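Taking the form predicted on its own, here's one chain by itself in structure tokens.
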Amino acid sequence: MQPDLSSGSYTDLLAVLGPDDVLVDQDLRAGYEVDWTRRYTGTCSAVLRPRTTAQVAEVLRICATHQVAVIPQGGNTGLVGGSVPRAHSHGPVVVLSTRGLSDLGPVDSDAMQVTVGAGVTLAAWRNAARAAGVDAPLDFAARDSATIGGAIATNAGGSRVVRYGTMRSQVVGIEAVTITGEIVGSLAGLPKETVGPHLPSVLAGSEGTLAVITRARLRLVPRFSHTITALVSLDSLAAAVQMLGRVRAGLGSLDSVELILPGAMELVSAHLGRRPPVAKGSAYVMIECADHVDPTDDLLAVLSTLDGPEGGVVDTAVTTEGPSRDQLMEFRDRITEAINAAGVPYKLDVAVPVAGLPALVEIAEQAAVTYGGRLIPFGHLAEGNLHLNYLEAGDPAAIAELVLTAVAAAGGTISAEHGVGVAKGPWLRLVRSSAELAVMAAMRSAWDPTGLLNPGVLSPVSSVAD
């Protein structure tokens, strides 16, 4: 149980937010105190729900004055424990929910940009863009809940990274508030701006440890009128890796290349209550192309060069827009939903050079056999990014040590798009030198000298949940 707020801090916060947005009742706090996986949980003294940047600034000033730790939280779809209170935090801790920062400005079709509040969901960003005839460059399955602020804070990725890059690449302007209540940043969205470090890039991936993001200026991309999706079953993961080179070289319209391994396909198929439209394979790749002109012929031409046993292809299903495409996409989009329905997963989000994927899967399977658990693997093929989900994990720390050590040895990263949070703190040493960790600590100290913003996150001494 976290200490209660002092009477002074509570009174000051009520004066800024009002009683409806300072939640102290246990039942009202509960949904903010556990993460999406249900693995990470804690207790806070209150949940604060500001509606404007000015309110965020006042709230942070009060928290700094009274030495109250602040956990910034967006849609709470994080998977590494970084958006919920931690039991090891000292003194009063509050969750600062940014969901109320939901202003969505007009789409600037000339600049191909839009300004949004940190609490705007990815789906709302995308819908606003499409209503104006353009599109959002980032997408993933949690689009209806995940917020812009959270996506920036974790430098989220998703399925379209092969074409447009991660969230960091989409932020052309940012507004944030420091722990002392200072508002920093610019929403001008200038494509060329070279005055010192790029603030959006500094805050992207900072996981709420430097400042609270309140608004962002985001880039938009063309809305393509033609899409085509293929699900390819292959006889090995090595064949999928080989196929990737041809697909990337031959398809300028390539929008996503998703990887589904058998454990994930079996689980999501059972969850959906239907079989996939291709014969059983040892790996499945979902390819999506989008363009102003129909890319069907281009995709079919590339697939024809892979056809048959020599290319490792077992079976292929192709579909265009409409219900058939939506149903096909569910085999990828609803994997996480299927995993959560099956139990409480232990998740490792990693990336290695693409050629190293088969070896990584072998090690991940070895970890499940040795330390207990059912491995459900899927990910983003073009980035060498695998989401390794362990249901009924016997020893999460041992699994992480084996897998993450192997990832680092292969020249990979212990976090590709979900962040470090508290889950992966002990393994930062594998991918960051002592000098790099010192630089990170110095930067954090400069922004937040008293360590009140998201304590325990991005820290090499954080500990994994059991």
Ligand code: MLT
The other form holds:
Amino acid sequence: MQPDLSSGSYTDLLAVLGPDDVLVDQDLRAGYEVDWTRRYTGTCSAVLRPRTTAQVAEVLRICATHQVAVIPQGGNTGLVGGSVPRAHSHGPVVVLSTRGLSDLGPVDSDAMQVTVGAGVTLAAWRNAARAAGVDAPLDFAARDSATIGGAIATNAGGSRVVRYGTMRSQVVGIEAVTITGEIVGSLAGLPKETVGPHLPSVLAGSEGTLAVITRARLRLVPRFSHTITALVSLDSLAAAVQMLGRVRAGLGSLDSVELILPGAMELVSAHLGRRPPVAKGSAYVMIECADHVDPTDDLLAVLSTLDGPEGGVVDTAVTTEGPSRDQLMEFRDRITEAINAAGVPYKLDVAVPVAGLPALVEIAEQAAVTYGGRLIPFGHLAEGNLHLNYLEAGDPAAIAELVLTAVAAAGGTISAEHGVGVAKGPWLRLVRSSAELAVMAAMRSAWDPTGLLNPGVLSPVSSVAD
Ligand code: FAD
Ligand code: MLT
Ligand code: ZN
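Next, report the structure of the form predicted in complex with ligand MLT; the form predicted on its own has already been given.
Every component of the complex follows; first up is the chain already shown.
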């Protein structure tokens, strides 16, 4: 149980937000206190729901005055426990939900940019772009709930990173509020500006520990009229890695290259009640191309160079836009949902240089055998990004120690796109030196001297591994 807010802070917050947007009843708070996977949970003193930047500033000023800890929360689809209250904390804690910051500005077709509130979902960003004949450069399965603020705060990735980069590369302007209520940033959207550190880059990946993001100016990209998707089964993961080089070099229209390993394919097929439209393989790669002219011939030409035993291709299914493509995409898009339906997963989100993927999967399997668990592996092949999910994990901390140590030794990272949250804190030491951790801590205390913003997150001493 968290202590109640002091009567002074409660009265001040009510005066700014009104009773409908200061939630203290347990049943109203409940949905904000548990994460998407159900692994991370805690209680807060209240959930605050500001609707404007000015309200966010007032709320943070009140929290700073009364020393109330603040957990920023967007769509609450984060997978590292960073958006919900900690199980144990000292003093009052509030969840600051940004979902009410939902303004969507007009699409600027000349600049190919749009200004959106932090609470706008990825799907709403994409829909607005498409209505104006352009597109959003970022996409992943949580699109209907994940927010712009959350995507910036986690530097989210997804399937189109091979073409457009992560969320960091999409932010051309930002507005944020510090814990003392100062509004900082610019939404001018200047693609070129060199006057010291770039604020959008500083806040990308900061996981709610530096400031609350309230609005962003985002880049837009062309909307392609032709899309083609292929599912390829291969006889080994090494063959999939080899194929990656060919498709990257040969396809200017390449939009995504996703990886599904057999454990994940079996689980999602059972969940969907459908078999994949290709023969069984030891690895499956989903390739998407999009262009203003039909890229089918280009894709088929590259795939034909891989036919035969040397290419390792077992079978291929190809589909263009329409219901059959949507059905094919579900074998990748709905894996996370299938995992959650099977239990509460222990999730690792790592990346290594692509040549190191086969060795990493072996270690991940060994971790399951040694410490207990059923491994469900899949990810984003182009970035060497593997999602290693363990169902019924026996000893999550031991699994993490083995896998993350191997990842670091291979020159990889302990978090490719989900962030550190409270889940990966103890393993930060594997990828950041003590000098780097000291710089990170100094930066954090410059923004938030009394440590009220998302305490425990992105912290090498937190340890909520299981
Ligand atoms: P939340 O979960 O609410 O918060 C995440 C973190 O950001 C927390 O630390 C929180 O404090 C902070 N935060 C949120 N809003 C703000 C703000 N306005 N200001 C400051 N800090 C803030 N992620 C990927 O990168 N790629 C994927 O392919 C992907 N696929 C997913 C698929 C599914 C089905 C699910 C459930 C999740 C997936 N995720 C993926 C993870 C998740 O969706 C992303 O991390 C997303 O960016 C989180 O957005 P959110 O609004 O839900 O943030
Ligand atoms: C994905 O790529 O689908 C995700 O990042 C979600 C997950 O890891 O479960
Ligand atoms: Zn992912």
